[in-house]
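Take a look at this single chain in structure tokens; it is the form predicted alone.
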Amino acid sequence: MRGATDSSGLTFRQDYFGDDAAWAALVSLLKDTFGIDIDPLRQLGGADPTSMPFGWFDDTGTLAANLSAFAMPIVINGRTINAAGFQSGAVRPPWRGRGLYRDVTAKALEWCDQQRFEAVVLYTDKPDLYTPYGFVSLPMHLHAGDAPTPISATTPSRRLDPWIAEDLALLQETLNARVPVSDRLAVCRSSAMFLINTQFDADIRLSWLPEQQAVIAWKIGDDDCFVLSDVVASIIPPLPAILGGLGMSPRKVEVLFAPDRLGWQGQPRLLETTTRFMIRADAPVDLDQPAMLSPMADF
């Protein structure tokens, strides 16, 4: 895939987070391009100590392109897959239509087939680019319907704050400790995505549910529908005990991820979005059922 790259005037870097410049060029990079600031992740444990950034910078210290890989072991139909995943891949107006980023993505699945990984997955709004790869869209469906009757909980939950430090070092001890929310599709491991994503959506809520020893990334939703974006836990609790340990009642729920170990069903809903999730593999890899990666997992 690789065709004539018009490198004038910049220099290749890899591996380069542990350079403040560098990741402030990055985060730079990310602000201007798609409005989000990932800087924060600095004070929420870090980056993920596997990525591994592949970018063209200009003699300022401007990053011109980058794409950045780092390890993501998944769960799909019941399978642990030791995949990598694809984020934060752009390039700077003045230097599109030069062939960098079609170089920093083959230097990064080169580097994926180094370290032997099973798979590579990543998000996108242009499936269309990395087609020519071999990456396939698998959809993803969303699970609604009548909420259970909540269990009551006899210890009440506690909201969480990752700013405070007390809560983001057991937000980073569950995370660690956390079992795949699914067994249709669901991560092994994302702690700093988990912890950035938090930053995104200023309707999100995390909950501490002492007695089942839980996170519960949650908000309401249209007509106070009750929305679960994610589980972290060494046991998934049922949906009942979540609403119970909550003090919620709502009429509607809708679970943002596969209910297979929730203990309830749901109607399957296909997500409408124009972001796609595609999967890179050696074999051909298709949902068995109807699933959705959890949001506080989006990379």
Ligand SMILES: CC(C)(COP(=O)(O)OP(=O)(O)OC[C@H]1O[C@@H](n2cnc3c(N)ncnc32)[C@H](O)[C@@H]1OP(=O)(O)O)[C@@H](O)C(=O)NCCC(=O)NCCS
Contents of the next structure:
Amino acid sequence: MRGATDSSGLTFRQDYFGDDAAWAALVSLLKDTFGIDIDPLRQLGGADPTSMPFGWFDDTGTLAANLSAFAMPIVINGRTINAAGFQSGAVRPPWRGRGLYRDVTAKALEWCDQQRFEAVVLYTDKPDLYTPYGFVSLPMHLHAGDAPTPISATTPSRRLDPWIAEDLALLQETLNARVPVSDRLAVCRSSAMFLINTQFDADIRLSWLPEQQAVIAWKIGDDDCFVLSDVVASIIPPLPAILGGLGMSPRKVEVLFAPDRLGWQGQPRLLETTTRFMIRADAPVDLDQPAMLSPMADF
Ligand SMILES: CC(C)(COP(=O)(O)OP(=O)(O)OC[C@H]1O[C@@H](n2cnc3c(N)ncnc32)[C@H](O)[C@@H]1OP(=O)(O)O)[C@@H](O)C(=O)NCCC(=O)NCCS
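Okay, that was the form predicted alone. Show me the form predicted together with this ligand next.
After this comes the whole thing, all chains and molecules, with the earlier chain placed first.
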């Protein structure tokens, strides 16, 4: 039997992103809990418009406990699933152990059921928090192997900087028209997450390939390995064209999503991380083939 919730001195609020002070309270909660700053999202097109935050505030406006849901349609095993994502789950230390997280989780799940989402997905390093609600972990695999021979391009690529208005507009336009980068596992859109994730990894580079009308998120990894994090385009270009467009001719490649649309295979390798990708759905979900969600879709 689960314990009761002690919410004394707190007020519950839902759907509060329109309130600047409440948004600032969430930014502060996530900074203090995870050391991340999501405030730049305001300049990068704003939070996901489908976001539905559930939070307990004290009478000074401090956010004590929060969990946010948002629409995150994904492709799994070739099928588009109308999924919701859970993010920003945290409780400030003085208010822990009172059942507040259990409370916001129950409220968020109930909202997802009312909205008729087919599944709920999340990332966590505490899977035990979610297994009681029927969430299961899916293994994530990157793909690594020898690089293909690049196909050289006539028009050079150019770097994109989301802090330049013209580049941000091009990024947003391309994100809005994107197709999933893989049929095995990929987000359908998730523009806000892509844009904020450009701020969380200092090594990530964004390049525009004019011939393919594609945004490439990439970096150089250990031993000069070319690491491909995401491809945003309405037609996914093959890997040789991506390398040629970027003017790269690496020896090794790692692809951080399933490469089924890249015309290149590589070998799957289990991602060794404490973070789990979990899913809750009416029918059991398993990946038919090794895959992972692009880190640019992290949420
Ligand atoms: C994890 C966290 C959200 C729990 O918040 P909380 O308000 O203390 O949790 P609750 O009191 O509502 O407890 C809910 C349930 O989770 C369990 N739980 C609490 N902390 C847990 C942990 N670290 N790991 C596994 N289970 C945990 C509780 O035992 C309780 O179980 P019950 O429902 O069977 O009684 C909070 O400690 C926190 O913010 N931690 C840092 C950020 C974090 O890890 N967020 C979750 C990331 S996805």
